[in-house]
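First comes one chain, alone, set out as structure tokens in the form predicted alone.
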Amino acid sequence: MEVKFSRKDDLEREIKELGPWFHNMRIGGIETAPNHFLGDYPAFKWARFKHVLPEDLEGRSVLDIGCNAGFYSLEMKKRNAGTVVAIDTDPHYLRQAEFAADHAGVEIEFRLMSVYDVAKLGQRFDLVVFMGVLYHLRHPMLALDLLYEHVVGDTMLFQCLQRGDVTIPELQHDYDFSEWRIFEQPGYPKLFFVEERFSNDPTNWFIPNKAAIEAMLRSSGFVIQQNPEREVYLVRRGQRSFAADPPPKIA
């Protein structure tokens, strides 16, 4: 007996073949990761901070770094973004993102690229989306420096996993070499180094506390404008407060 599939059956099969999905997308009414361990991710998180971006991006250029299946790229297109470039180091995620964009009928430029290679893009973007990437990097400060130097033209939407104390301490500009006790304060800026795995993920390398991530952003030249959700920041490109050595040029 011949079994006939509906268009929905075909779509469900294609979505399954492209799995596993980390972003729970809705494609043709079908959820790609309905049993995600975080819930309806990243939609539930986006709902908490989406108000910090204009409802109409008025054709602004957007760079989505670590785009995964393209949830944020698609949301920027919904807000009338102009050119959207989305990069990721995982071809599996890029295949998912291209599939989702095709079904949404939007034009997004996808590239297999590392954050360390952003200078090769050769342009600055009005908005850079840098969500959930920093703690996966072995060289987080280099990445922030490269973003500042090469691609952030105005604004960056940023998120990073945090652990540890949420206190923002009042710190002096400098301390004597003999100082020890300040480092024992729970809120002192800290990066927790993961030698093996965290959450069964070998790419979780550095997990900052709140004070550390804010200090890292400032040190890289970014000005924090809003912190609408614990891990999320809207920042703008400002002036560096010290004469930092420029990041190395990538050939």
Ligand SMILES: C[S@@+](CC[C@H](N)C(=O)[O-])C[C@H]1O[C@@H](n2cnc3c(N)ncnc32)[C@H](O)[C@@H]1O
The other form holds:
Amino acid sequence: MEVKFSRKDDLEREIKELGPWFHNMRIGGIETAPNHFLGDYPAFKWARFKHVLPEDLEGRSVLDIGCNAGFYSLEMKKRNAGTVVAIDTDPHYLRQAEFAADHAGVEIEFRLMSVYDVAKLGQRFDLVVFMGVLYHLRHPMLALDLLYEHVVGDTMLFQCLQRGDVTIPELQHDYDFSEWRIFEQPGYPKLFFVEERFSNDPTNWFIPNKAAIEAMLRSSGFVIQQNPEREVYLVRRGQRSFAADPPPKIA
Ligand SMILES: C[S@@+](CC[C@H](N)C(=O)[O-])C[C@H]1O[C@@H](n2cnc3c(N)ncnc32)[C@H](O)[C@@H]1O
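So the form predicted alone is up there; where is the form predicted in complex with this ligand?
Expanding to the full complex; the earlier chain stays at the top.
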């Protein structure tokens, strides 16, 4: 017997074939990940900090790093962004992002590219969206340094998973070699190294506490403007002042 699909059935089938989805997108009224373990992700999170970006991006250029299915790229397009370039290392997620953008009727340039290769983009962007990627990297400081060096023109919207203490301690500029106790303070900047898996994900490597993530951003040359939600920061490109060991120049 010939089975006839309605357009909704076809769409549902295509969405299923493109799964599993991490982003719960709404495509033609269908949710792509309605049973996400975090809830309506990332829409519920976005609702908590979307006020920190201008409602009208007035044609500004955007780079979305680790775009996944393109939730943030599409939100930037809804806010009248100009060029949006979206990169990810996973072709599975890029296929989803292309599908979602096609359905939304918006033009986004998707590229299979790692954050470590952003110099190849050869331009700075008015806004860089770097959400939920840093803890997936084995070289988080290198990534932040490369973003500062090559692509952040003005502002970066940033999020990183955090664990551990959330206090920001008052620290001296230097400590004597004999110092021991300061490192035992829960709020001292710390990165927890995950050798195997966290949340059943072998790509979680370094999970910072709050003081560490703020110190890492500053150390790479970013100035924290707003922290609307525990894990989310709006930062500006500032002056970088390395004491030593500047980051490698990558052509
Ligand atoms: C937790 S998801 C975050 C997705 C989205 N940015 C968000 O905040 O909802 C992490 C994404 O980063 C991508 N990713 C992991 N390593 C990457 C790398 N080296 N360069 C670019 N993207 C990467 C993954 O494929 C995945 O899509």
